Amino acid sequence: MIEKEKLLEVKGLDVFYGDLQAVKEVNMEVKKGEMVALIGANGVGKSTILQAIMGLNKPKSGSVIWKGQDITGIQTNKIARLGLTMTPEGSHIFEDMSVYENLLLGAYPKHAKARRAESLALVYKTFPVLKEKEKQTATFLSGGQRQMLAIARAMMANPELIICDEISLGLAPVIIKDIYASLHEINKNGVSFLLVEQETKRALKHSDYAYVIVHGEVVLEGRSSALSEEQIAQVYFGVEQSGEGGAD
């Protein structure tokens, strides 16, 4: 079996806020073509890990490796030029600009500008509603459409890996289902994903590999198909889940 190329490696990551250690010795990786989930409750250090990966905060120790290159602490815009981008929690679109203008902003890396027309065609194929609303000011989009726009804007950078921070937060189940279906279509086109999720069942369903984080530490990891909700509940919640509810 041919070993997949490692795109992203996080090695021994320690991050502090003053005297408070938010992340402790985190090790994780994303290989080419994979969809990897980072599972954890609100406030356990998931966003801190993402910010360290994207150069938004500086780890006290440890390293972030992108395709064999140490990128620890370099500027976020330089990281994006390397093929790694992120959709932050809450989408953070430019509300006073049109959908089309938002998308063009995503294609600012030099290599992405050269493929802007091709990327735009793929975006509109993946999210037809954005084509319908391309001239509309983004402030009038629904919550689900805003999240689609944030993902589409990341696609415009022509990335190899997209980090998605809580993309399902606050959305209706039917919208979440549609968005995840779109992520799988994007993945088929060669883009890898690191998906940050709180909902265990959804995270396992839509990933190849999963890491579970509690109090800033990875406490469980493995192929998503081999992990159970009960296993994760025991380390994540401290109790077994009731099995009520569902995920898209």
Given for the second form:
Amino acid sequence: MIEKEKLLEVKGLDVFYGDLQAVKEVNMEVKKGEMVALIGANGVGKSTILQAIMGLNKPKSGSVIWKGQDITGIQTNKIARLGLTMTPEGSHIFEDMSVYENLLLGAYPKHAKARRAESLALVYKTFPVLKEKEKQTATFLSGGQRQMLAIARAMMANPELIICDEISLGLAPVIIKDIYASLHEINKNGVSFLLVEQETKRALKHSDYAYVIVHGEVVLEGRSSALSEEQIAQVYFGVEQSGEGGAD
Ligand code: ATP
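Would you mind giving the form predicted in complex with adenosine-5'-triphosphate, to go alongside the form predicted alone above?
The next block holds the full complex; its first chain is the one shown before.
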């Protein structure tokens, strides 16, 4: 069997906030074409891992490798030029700008600017509602439409991998379903995804491979089809219990 190309590799990542170790010895990877999930409850370190990948915080040790190149700690805008982009938790769209202007901002890497018209056509095909609302100020968008805009803006950077931090947070199930359907469509066009999700069932359903994080560590990983919700619940429960008992 031919090994798929490794796009992203995280090796032995440790991140601290002062004395608090938020991420411990995390190893993970995303191969070309894959949808990979990072599963974990509130405050276990998921966003911290993503921020370290995107150069938004400085790991104490470990490395982030993109297509064989060490990119640990390099500036976020330079990372985007390499084909790796992120939709942050809470979408972070520019409220006072139109949908169209928000989208254009996503196309800032040089290679993406050159393909702007093509990317815009693809974005509007994937999210027709954004075409309908392209002239409207983003502040009038619903929660689901904001997430769509955040994903669409990431697409405008012409990435090979999009990292999504909790895109389903606060959205109605029917909207979440639509958004995930769009992600699969984008994935079929060759874009890989690293998805952060708190909801185990949803994470397993929409990914090829999953990592489960508890207290900043990967405690379980595997093909999503081979993992079960029960197994993950047991891992959560086991770690919480040993934590309560004061074990190492
Ligand atoms: P959520 O699902 O709530 O976003 P998360 O899994 O993404 O949670 P992180 O936001 O990475 O978790 O936080 C991991 C730990 O680091 C938590 O204990 C959090 O309180 C702490 N933390 C996060 N950001 C900072 C910061 N800027 N300064 C200090 N501690 C922080």
